[in-house]
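A lone chain, given as structure tokens: the form predicted alone.
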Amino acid sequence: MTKENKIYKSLLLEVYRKTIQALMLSIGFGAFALSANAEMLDLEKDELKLGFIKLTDCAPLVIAKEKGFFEDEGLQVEVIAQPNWKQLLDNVITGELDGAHMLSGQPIGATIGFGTQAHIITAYTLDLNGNGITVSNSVWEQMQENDPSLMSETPTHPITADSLKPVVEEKLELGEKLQMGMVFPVSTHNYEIRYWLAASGIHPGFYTSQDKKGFTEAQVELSVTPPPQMPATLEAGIISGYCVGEPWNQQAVAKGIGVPVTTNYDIWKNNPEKVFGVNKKWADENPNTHLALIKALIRAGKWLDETDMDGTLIHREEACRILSQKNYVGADFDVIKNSMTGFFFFQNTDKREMPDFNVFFKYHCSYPWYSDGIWFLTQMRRWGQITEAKSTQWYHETAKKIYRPDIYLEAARHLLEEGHISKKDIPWDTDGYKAPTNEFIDGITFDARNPIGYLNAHKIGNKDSLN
């Protein structure tokens, strides 16, 4: 866009705002007038392409577009499905995409040079929770034989991998290894299924400088499968289980081909899942545009988590209908609705209330916490993706290169002034570290201020000297 066109557009927007402000004041809508009176950011770029993978946790991007939050910031945004996580990241690095729905580990992996090298940053966490681990019907039957308590139509949750261990050992005796799927080497799903297996004494394998697949010492082999292909790959018998986001666990239930045995809420309560990532070079060149994007996403997350007086989510069914469109997630509305509206089917006989299965705004979830980044770094080191021991200082410095709460807070200040959020919505005074928590399936406490101590607390995985 030329400088002259930008000036012309800015003038038109100013006329539009003043007209709306006058109209709102005349009919008594003061809050709307406040918003209309907000100063628009001077955008460096107003036509953008954002990437996503067909999962329900792309919802903030989709809703920001469909509900006009991007447009309110003067942005014309295309939201474009990507075939897999690698191509999505590559397209952000090359500039084909301006930003994207990313795995939390992608900005970290790229910045530290695991796989593709590029400095990617995030100023916005898209959601908490949202994943599950599903096993095939035949594996589930074997788990039930190993633990008769699982024979119930509504077994006690959480379900650990204890009853899976004899299945793994039987295969090893036959010279075989159980094959399971996850979506990407630096995905939350990879670290979650590894965590679940290792908590029951099943070794999921190490990455080494020579072994990029992570099969070294593995008792279960974990391979990459794109999320929408998980159910078909399970049904074909190529894998016997997987860890993936929704709606692909619920799809297995709907098709009768598998049983979700746990969700990541039970592996780590209220764990971070996806982030919005951009190339740091792009962010440096387009600071106001980046702020405008974060503003729109904050509003989208708040809209998604809005409840009535009884605590019922009021916009989720509408969000599910939007997400079910072919250009977005493209799964059946009823399948998406299962988890997005506060319920989860482990089996057709086992529907449970899970109001926090998908969290997009509450619990200050969209703030980019340094401690979240440190957890992912510990898992990369635990499983050998980081090949050498690192100092405690390195963990903190690395997280701060990638997670940008300063940008988030600046965007939030604009929204507060405009009346779109309230002061309690944002953790204004935090230092970026959540309190230590032991709400993991193995009960081990994670304190982000002591990453090496946390790393060493696990029986399976790399251990380092304290420094």
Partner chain sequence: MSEKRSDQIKYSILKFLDVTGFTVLDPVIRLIFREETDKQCKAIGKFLVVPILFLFFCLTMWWKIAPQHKTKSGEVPTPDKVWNSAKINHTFDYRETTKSEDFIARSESRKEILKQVQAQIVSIRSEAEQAKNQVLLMEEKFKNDFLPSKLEVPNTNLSNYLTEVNILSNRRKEELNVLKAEVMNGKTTKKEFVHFLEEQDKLVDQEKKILKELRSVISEIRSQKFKPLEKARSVYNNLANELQFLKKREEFLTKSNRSVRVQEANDKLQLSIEDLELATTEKDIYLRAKKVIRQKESIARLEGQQYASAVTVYKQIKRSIFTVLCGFLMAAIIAIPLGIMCGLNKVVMACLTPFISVFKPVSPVVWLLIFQIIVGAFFPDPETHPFFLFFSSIPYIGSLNINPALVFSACTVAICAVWPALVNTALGVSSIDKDHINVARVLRLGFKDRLFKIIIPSSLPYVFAGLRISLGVGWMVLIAAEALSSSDGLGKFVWDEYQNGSSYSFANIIYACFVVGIIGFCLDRIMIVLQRIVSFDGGTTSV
Given for the second form:
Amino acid sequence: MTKENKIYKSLLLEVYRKTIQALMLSIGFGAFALSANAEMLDLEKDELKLGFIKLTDCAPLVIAKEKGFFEDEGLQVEVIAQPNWKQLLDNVITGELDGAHMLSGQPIGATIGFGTQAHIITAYTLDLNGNGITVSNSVWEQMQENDPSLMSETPTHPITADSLKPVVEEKLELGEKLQMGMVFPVSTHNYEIRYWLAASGIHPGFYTSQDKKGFTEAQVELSVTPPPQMPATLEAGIISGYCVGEPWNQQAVAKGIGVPVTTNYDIWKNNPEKVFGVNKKWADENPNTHLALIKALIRAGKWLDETDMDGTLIHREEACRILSQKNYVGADFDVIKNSMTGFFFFQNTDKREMPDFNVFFKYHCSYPWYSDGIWFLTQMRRWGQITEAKSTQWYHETAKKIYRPDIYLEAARHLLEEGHISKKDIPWDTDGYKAPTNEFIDGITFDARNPIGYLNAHKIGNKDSLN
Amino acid sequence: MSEKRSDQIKYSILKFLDVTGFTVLDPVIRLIFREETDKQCKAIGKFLVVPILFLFFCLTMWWKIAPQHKTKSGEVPTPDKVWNSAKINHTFDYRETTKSEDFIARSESRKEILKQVQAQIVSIRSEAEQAKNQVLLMEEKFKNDFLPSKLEVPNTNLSNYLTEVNILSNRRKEELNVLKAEVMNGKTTKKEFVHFLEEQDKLVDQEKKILKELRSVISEIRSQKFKPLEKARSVYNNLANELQFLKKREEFLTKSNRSVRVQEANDKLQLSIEDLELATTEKDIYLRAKKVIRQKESIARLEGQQYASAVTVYKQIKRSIFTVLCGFLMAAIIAIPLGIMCGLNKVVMACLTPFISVFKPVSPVVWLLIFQIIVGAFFPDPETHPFFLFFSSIPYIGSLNINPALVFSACTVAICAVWPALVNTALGVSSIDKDHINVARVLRLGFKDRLFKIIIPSSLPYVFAGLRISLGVGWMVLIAAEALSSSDGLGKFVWDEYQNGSSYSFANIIYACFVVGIIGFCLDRIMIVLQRIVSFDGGTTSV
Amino acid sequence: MSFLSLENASVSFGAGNSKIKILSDLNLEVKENEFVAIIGFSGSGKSTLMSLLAGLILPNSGSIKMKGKTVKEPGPERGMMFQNYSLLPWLSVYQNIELAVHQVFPHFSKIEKENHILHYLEMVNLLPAKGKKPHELSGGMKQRASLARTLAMKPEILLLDEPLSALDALTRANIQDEIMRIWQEDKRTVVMITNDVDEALLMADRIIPLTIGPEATLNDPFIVDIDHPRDRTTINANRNYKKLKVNVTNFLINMNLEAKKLNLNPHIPMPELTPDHLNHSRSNRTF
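Given the form predicted alone above, what does the protein look like in the form predicted in complex with the partner chain?
Complete assembly follows, chain above in first position.
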């Protein structure tokens, strides 16, 4: 197929997509169920390479491959481990990878030009929650001293950073700053650990146009460490704590080198974590392939969250078995199993049930919500990654440039026709904004329609007066 | 006559050993041909048996020492664990290959295999059930027998001490209250009161320390491994993995099988063609004809599909060797002409010396990063560029798929491997025997003849000695480059294992260490043989 | 007109103060088809003289002429046989000769070339060893191979630089005979350098002594008027031979004695230096 042809096609598809959206919004969904589309999609490309980082939340990609969902769409997909988030993003930009498991902040950061500049879009959210903040044993002991209620083998959650504050201040008096690790400047982990610290009045530092490390005014310095190195770096004493995804918190417990104090479930209940990102250019050239990918991912997500009558997750053990293969996450089955089957060890003696620690499909979570994008944008502005004040309008427009529910809904519609999902699985007529919520560790209400107001509600962080 | 024959065979074997550098086996061959048996036996004892015994000694030491050395990042694996990880890697490769084969299996053979697989699934499923029960049983045992029995003493110690501490601290509180009163009414001086407080703090610290120790004893026990449980788990895990694999095979032999899918698509196509026949309106004919074309295209695509299998260690090895050879070739192509020019012409030498001296010591990591940026900028689209289309049509190596990662790894290898070859070539050319030059002068050889008939042959031993060092350097650099850039190859294998952080990671890394070593050794041997072949003086090359 | 001539040729190495004159004021005339032996002690500059004749080095002053033309570079018409064989070690005996033949007779066809090479190999009795590499050959065989290569170029003049010095007596005699036989069969001009009086007397028409260096020069020649072919077994009885041998030997011994006398009063220029610790006054320092 020639290039002109492709462009022409993608243009047509754009028009087509817009029409569908408009029609769906106006006349509701049902009437538009086309029978002509029950056929297999007319793929532009059928051998794909997808990148992932060795974390359990890459599960939908791996499952879609291993359970044959990609093959059902006529795709042969290679799922390739990447060394770090930067390389992964670079590979997506250069076209070495067709798409990848990305941090929620990555498509946003890339699109607005923080770090590498490229227009990345996402039409699928891979999961909710799944991160934890772990501190070293000695910091944990000091926290216990500051707050004797933590002395118990099963302390009450959520644990805030209040008891950490004296530790930080003590260090500051000695002229030192507490060092902590996170995985990437635009990672959810960075925003979560900042949120957690700031909620207790500890300043995690600003990014400025000169300071790309985010150390300005910092009381705690956060530096980038690749997830697999976190436990080793913690043990070596280079950092005193970190925020990372699984299985690296459970590893710390298993090896006895640190104590997870909180999970991001407590920091923001059911927060979006990873997304499936592709290059905008790629998506425009391969619209049907993209659609087929999203279809397979939706099925994988649904498969992962399938429960029996009692609400037990029935496929998780098999998923762990697959993820523990050395070409995927590769950690021991028993370690992966802990968090994936709804348990979390806070200490050796403190095993808690956390049924929602890894959510892949429930709560309509795989839908690419605009409001999720806006939350990340507010955090980027709050910590100075976005260096100047932006208008409310800008927040909405940017989120809409990156989050693409139109593609998601079209994929879902195909699946509905084919009978793979039921109607209640998908939020068909949402406008892309979740209802305002105050389920944060500091109880501040987040309303995506009012990003500036949310920004100004925080004590620590940039505040804007624009509208 | 027969005597002479056997002698001939013997000498040709000995010559082969000499050329390949395995002179250690020399006495063995001579012994087989019954030449001075006593002397040979002694030589074998000294140079073969003793080293082998030493090897065994090292292995036993490893076996003994490794389990005693525990780090928090995992146990040091014993040789059997490393061997086991080699087997696991092999199994993994076997599974991936089998899956690929199953995916493309056709009609009769497919059904045949399917039967076998299904039978296997049935038998393994029941075994796995049993193993799972065993795990549950052991978990119970661990929780109810093993832990309590071990924890009983430390727990009572802890609780006893806690009550003791409680009593003591209560007593101290009382004393404190008494003393406070005494200070108030002047019975005790304030200085004494400070002293008392200090003493108390010391006591509290001491208590804390003891408590911490007691607690750490408990956590130590908790993190201890219960051998039977570990064993049951590993048995179960193995079976479960096998089961998983068989199920995937079953899927690949039925619904996901290529021929099955092609068949299905063909059936659909048939329907569409019938539909087309029935169409009457112009629009219908057009649409249905279009559909038929689309279906035909998708069938064609399906027929060419291969299973996208995971990259196993053998593939990584193949890839690494390919990359190192590419880099090495690049290095040779650059180094030999430049080296010759340097050797021939002092001006060229003077021009290049600063570059050689500055760039030679630069770390491969720096080069890697530089090439990563450069290659990224210039790399053409592999799907349309004629070179890549040509390359992918070459058998055996076509499947290796050239990508930027391969190119910049190869470039890194090349730039690090170029120096020894360059310097040695220059040395070889400049140290050419003056008599040979005189011969050339008397014969009035032209520049070309002089170069190809005198200079190059005469410097070849040096050139090959340099190339041998280059290949060694290149191999070392490559593994590091691959690990850093995660470009496919053994380096990535090592890095991935490190990132996996599973209980077998450490063993896998040591396994990779042996693989890398052995391949490096083989490459070096090949170079030695080449060097021997071009060296005209019949002299020995250092091994 | 002489075939090859040296006119007041001098050769020196180095520059400035450390310039050493090796050969000075050499005058030599070699006639066509003449066999000239140059005899001298080792270290007197014999090899330098040979290189000069071959054109490998050029004289600092004076000139060297062949058939009236000044020699400016080496060439195959002056076939040089080097002291240490100079066979190319990566080529077999056959290939070594082939390289020369190919270069000198580019118009030869394949068969002509092969025949030519085999002819010379046969001449030096090396046919059985034609496929061997130099390092597989004995010293005598190497020397013969080198000879074959030189002859195969069909040079107009043959320059032999102590060709037999590295050989044992038996091999030496053998090759002497061969050189003589070849010279008889295939008349050429030959200049041979040697340190062996017997050898010179046996082979040469003229013997020219080279004085002891530095600044070595050629002395008056001894004419060897013994008819060719000469037989080593009977020549000892020849009166002329005996007389010449005594003359040449005496001359050489005298030359050696004179040189030693000279060495008793050596005049070696020394820099005007005095060790520091002996001379405290700074002003006297030379540097």
